[in-house]
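Only one chain is included here, represented as structure tokens and corresponding to the form predicted on its own.
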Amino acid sequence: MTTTEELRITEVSVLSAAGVGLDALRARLRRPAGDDGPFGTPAEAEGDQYAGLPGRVAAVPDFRITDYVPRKGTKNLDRSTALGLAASTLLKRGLSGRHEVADASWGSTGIAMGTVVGSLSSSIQLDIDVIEGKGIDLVNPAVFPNTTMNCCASQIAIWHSFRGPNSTVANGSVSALSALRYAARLIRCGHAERMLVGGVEELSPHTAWGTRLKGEVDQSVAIGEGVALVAVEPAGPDAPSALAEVTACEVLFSPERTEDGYAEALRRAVDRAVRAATSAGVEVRLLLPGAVGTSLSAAEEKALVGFDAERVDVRAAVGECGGALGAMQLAAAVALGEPGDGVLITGIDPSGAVAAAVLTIGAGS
């Protein structure tokens, strides 16, 4: 996808370790280097499960789903789904506040959500309940949907009566950018009038310990969580002013999982995205690299050799948040970019997936 100038980002919502909303994210991103400030802490009930874990963990501060939606129906929601539901509620509220949205338009809205595994803690807890003696027959059936990867996206659609395409994309740390590319194709093919695109990841002892034991992320980077969603719509007379335009989004794969292999694949993705921006008369002035603080940072640097633009490390600001990282980068682009500027977002996943996207910041940001 090298030409998506007709697609606009018209609203953004984000809940991260920095807090709720773009202002909180912007303030965190603008902190001086080395000053990442305090992070939200996990629930007290889980405190002991992080004992001895190298580095820090970073939760969305003071998160309660009932601050966003009525209590009824929230009892059995897992944290990933609750975060996604909160973000979708904020986004819908913000978009409705910017212009009048017809009920039919909401009905044709779809969702493309990125994640690594969904709610890992829910899957593990279900296994524990079965193995430790409850057995399959005595497991609470209301918690079973939490173990499916598409739970968050499907619950968002149910709560808000969205009847457009509903999907979850699992492509590691570039999941949200893969979801953006997929959503753009759905809109262009007429399957949805609007797509909510983003990524979500919950903080749990299982993901925190797993991430640290793999050793792919520096211990200086907190293990975080969060969700970010953007509303993507085609340009039109009834559309609200654009926060950004999706100028390019490239997702490729490196069959050779070496530093040079990753670098070459990402370089191709970046070249395609930047050429699309140049053709649209857009100059890239801000770079949001996605592999800083990881074992793939050297490969990303090789791919970006000679690229001259201001750089901001989003992962340092919000922590390692898996499939939500690309979504955080999309939100950060809108939060930091100046009208008319191009923002390049890059990412590499150990699986071999690489991605590069360019957003052109609009006057509505």
The other form holds:
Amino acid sequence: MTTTEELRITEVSVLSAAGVGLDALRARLRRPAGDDGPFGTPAEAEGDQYAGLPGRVAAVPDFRITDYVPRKGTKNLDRSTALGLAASTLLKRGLSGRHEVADASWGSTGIAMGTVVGSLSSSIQLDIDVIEGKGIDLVNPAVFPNTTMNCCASQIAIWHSFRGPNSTVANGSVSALSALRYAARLIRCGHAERMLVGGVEELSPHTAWGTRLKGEVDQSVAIGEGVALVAVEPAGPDAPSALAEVTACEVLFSPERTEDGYAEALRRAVDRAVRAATSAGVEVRLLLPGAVGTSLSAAEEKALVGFDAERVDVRAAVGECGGALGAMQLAAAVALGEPGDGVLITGIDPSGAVAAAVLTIGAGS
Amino acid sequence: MSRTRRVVVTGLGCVSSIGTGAQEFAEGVRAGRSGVSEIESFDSGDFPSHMAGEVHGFDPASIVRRIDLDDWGRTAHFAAAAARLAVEDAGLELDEETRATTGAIIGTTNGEAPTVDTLTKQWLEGGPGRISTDLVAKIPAGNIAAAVSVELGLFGETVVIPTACSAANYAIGSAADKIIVGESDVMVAGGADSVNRFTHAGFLSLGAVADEVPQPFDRDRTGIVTAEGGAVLVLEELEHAKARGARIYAELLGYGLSCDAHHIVHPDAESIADCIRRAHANAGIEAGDVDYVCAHGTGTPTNDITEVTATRLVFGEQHPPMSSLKSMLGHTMGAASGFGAIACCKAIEESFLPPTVNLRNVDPAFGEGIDFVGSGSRTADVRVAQNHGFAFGGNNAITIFGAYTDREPVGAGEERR
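In place of the form predicted on its own, output the structure of the form predicted in complex with its partner chain.
Complete assembly follows, chain above in first position.
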């Protein structure tokens, strides 16, 4: 069963280690194997905290929030929030440029933003300020809200006056696909009309070290960051042309956190998603697996055994980017898919969460 | 869209500073018990305020059956324990067929913040390469719902909605929608959070922490105390519940969401009023149907006047009784509206109004005619209860619970039902 057959993706925005925009992402995804880079470098101020870190890191190149919004009010934004704000600004501009969008509809637009844990570096920095200041003397109250995981989505709403349902969804590497599922249900149940859906992750020494020490991601994969957002809205006579249709989006769980457990749960999600595609007359011709280059790749392979389609590894192209991975996969589907084709996106998180989605690429892509 | 599937609450579970399990919690609420005490979970010596709503002696091992406690942080322990208690309370046998489509949606503000605090200390003392891998693995917020689904053996959609202090209402609303659209017959949903140092410090830096105890709606209120716990509901499709002869606490009539899009920490009365109206429309009720409002009621000067301004915009002079659980529990953050939901269900089931404690002088700025239940809990017929959750970022979420009847739902409106 699918619950999302009438929903369209009408715009995409993306900032990744490959650069800004779908063209940069497409070029990176299509580069020959072994040609990895160049990537952006992290802020100099943090440079020495990466010293000794195994493997590479990959920042969004030359990112400055003031390239996207006026300077006033940007001083205390954390990096996750700044990335999200930039992507939402691009998305709003892009959709308005392609289609006449009534101002009032932005007022009712909602957000479903995926994240692993929000801006972890904001929480750690606040805690360091507490420890080193022996109390609250060093704590800047203006940055305290950056420690809440809904900060990015909330700031996007504030900057753009999006008064629709404002939500943040945490589900590890399948956060953005979970956000898509959540947003689709909000629309279906009448709580929202247009939702901006995606995921964001910031590169910081803390996430980089944490990811390397956990060892779930292969050392050959750069630790990246980024954000991608898609505008999701129901099909209708006044709706913008579709870059893609959301043919299916399944989010399930494996309480048995073993290779077989993950594989079985993902297989169930994939079966449902592909069945929905088949009944919509869509053939899946491109597969964007989410666990390649991680300790869960074997489980994903088991779930996809016998699945014959071209495969593209998005994580290898843009680096490990946590809660933004699923959003990068959505953007990659639009970037690479041919009109009429189905693109299957999969993901597994060590928590047990699994997801599978099919986008059907539209003529407008 | 007409709603053919109705959602009822058949199980309540919680771990709180005033009682473990919904019955003990409800007895604590009725008695006006305070869970606020001197902070024990960290050294508060560097701070001017030393109070929190901690759950002392929380022993998850005595409640959970399946999860390995070492795999999860304190917040996940709260969620998993509350969920186990809720399922036991529901008398629900989770057979294979039910587990295939049942999932967990849990809200949080701070996630595993105490674990982040420990990692920060390790980072400062030993350098980046010496932090504990085991602790790093506990940090992702999604783990909090995952712990619930591992504990209960669930295969359905499992996700955390970390929309700060209204998060449990978001979670309950989304879980209900899953049942309404036919994706699930049973869902567990709620919220969990843990007291920690940097949240205490952060609220202090904003000047939002109470000098002593929280005094919502009082003229002399000075702020919140941070608090913790887990609060989880079992939501069930009505016919599924009836078929197994389940006890039905209440019907979840609907919910509403709104976003202030105004300021990251200052709430907006018009937007909150919009949220109330959306919740009423979604629930198919009129303002006059509401018998009780379980307020967000943090006890900060700003929240309480903004909240009353908002409820006045909707209810006018005919304002239903409104009280604040935070007067007893402190501010349990992402769990707060989960506790509110449990209190609403119990108020409906047992016909009482939860009190606002520590309320000596109602703030005259609120005007006349609102009963804040400041003289202790009392008996009252509660047919419809409205449960508020507001958050940083202007993330407002309100759930509406109604007494279940096998006739038409209370106040059934034209739309959405």
